[in-house]
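Next up: just one chain, as structure tokens, the form predicted on its own.
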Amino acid sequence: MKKINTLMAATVLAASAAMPAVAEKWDMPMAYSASNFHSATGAEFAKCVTTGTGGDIEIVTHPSGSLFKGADIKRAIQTGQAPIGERLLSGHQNENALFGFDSVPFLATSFDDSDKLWKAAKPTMEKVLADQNLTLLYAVPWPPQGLYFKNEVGSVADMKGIKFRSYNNATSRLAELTGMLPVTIEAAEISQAFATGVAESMVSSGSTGYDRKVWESLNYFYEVDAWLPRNYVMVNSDVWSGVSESSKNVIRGCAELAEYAGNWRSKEYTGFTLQGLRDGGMTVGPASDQMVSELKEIGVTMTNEWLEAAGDEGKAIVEAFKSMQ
């Protein structure tokens, strides 16, 4: 609470120093439902900026992929179709392997390790984004990723032939190595995909499953804590360069507060959503020892593949992360 109060005070002070300018409306596309904690955090960030700048910059959020579909959000920000937005950057690992640093299986499997990995990767990610005309404002992790299935699964062999929802290179590769069939599905389309049988499984957090009420179609959630991917809020760098220094200070303060609140929410939401899955009728619990062992072997393969694709910068991130252990 002390940190939150300090940040709020800093934001208010910065706002009081801001001089009125021509009001701007920033539409902020977001891929996940309004009830998702990332979207809720983004809405509070938007309100903080709007209030803090005295309406000089009004940010209006558009959740559920209503303005741009998830896969199109990053490009929309880069090209100025939207000044600001939120995106799961690992969804663009095909552009640059470095975007997948937070989706390397079993590299960082806890919130503490995820935080360390982010500290190791942040300078590199800021540079990569800057080269794409994007300025990072804040990033928030999802809860640990687990495996959802319609039917009981006890080993990798049991997964063969199952239609698996993928959302980035890592999830597609995981499907291939387990014998599942990857089907690319955005977050906003999850409920329909499972209801119609387009997909029968996915790796995701309890949060996504809870928000989309997947218990209506799926029956099992296995806690494997594979990784903790991050959502990123970015602003078009050309737009950012035109923002007054006083408004930038407000936005930075609101972003720091949002990152802190988002991290806290993610941790709290983990237990809440898993219980929500249970209440919906799903069986929730740890995966079998055999499944965990087999998945970790696959994780080694995927880690080596990512390190090769990410080159020296990727290796430097992993080495910096491991030095913090």
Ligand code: PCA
Second form
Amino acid sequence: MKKINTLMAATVLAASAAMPAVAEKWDMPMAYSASNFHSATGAEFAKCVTTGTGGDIEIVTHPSGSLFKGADIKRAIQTGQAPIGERLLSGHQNENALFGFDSVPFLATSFDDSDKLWKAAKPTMEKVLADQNLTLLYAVPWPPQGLYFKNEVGSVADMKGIKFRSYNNATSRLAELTGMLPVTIEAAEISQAFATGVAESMVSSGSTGYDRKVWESLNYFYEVDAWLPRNYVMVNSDVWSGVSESSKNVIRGCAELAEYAGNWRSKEYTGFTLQGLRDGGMTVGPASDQMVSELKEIGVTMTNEWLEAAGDEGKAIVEAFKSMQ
Ligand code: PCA
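Here we have the form predicted on its own; I need the corresponding form predicted together with the ligand.
Up next: the whole complex, starting with the chain shown before.
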């Protein structure tokens, strides 16, 4: 009898091992519009995973903050309301200053430097995210950040009292230090904010201005190249540990491809979207020497404030980055 039981158990085990994995559908919230290059990269990543796992894991993207608003995406994934998603990394600077490493003004102002800064920061970011039940899959920078205004601006004094749309702590602080009035608004909602006068300026990439057709309300874009913030894709760590080794390999491969393609797109979109702003009727060009030097002074203040807030780990990121120069 005992022998028969053992035999039966072995047969059941063998049968279950041969059974295909149950197909899973992963909803992937994203904060930016479907036409944005990060969203396009995410959609290709999703397709790559769905195809590569033979449909065992089907990823369905939800751009424009349609499933969860940008500010709620990380929490939704941490708590398992969604298994995977994309968010602006520096959007979490209010939780931990370390998340703001890529929004320190004038620390890394080119794609090459942004890449080095990411290499310097990635192990720390992976650790901070892992402590929050999140596994990092890939990250892609936005194009360099410049300043948008309704009217011509030649100096920091000209900015006083202007209503400024911010997207993280660093951008709010920049507004305070330039005498502007910050109001935090998700990219998905800025067209309306500018049209109704809730905001009349912002710091962002040409890409976001182009996506949101801001020429309908704003007239000037100054190429300041202040920093290149990053979006990242995260997966809930409990979900991740339940994924088979072969599907993990597929997902890692797709993530690497997405990071490469996203970087390439970001670079291509820099010139393309600035031209798009011009075609929309905006004046696009470098900021005046006076404005640049005044912003750099503010950058020194913000760098010191960030180093103070981010402690030893923050300092180590900056030192590792500088040693790559
Ligand atoms: N676009 C995003 C973040 C940085 C950028 O270029 C935004 O404006 O919200």
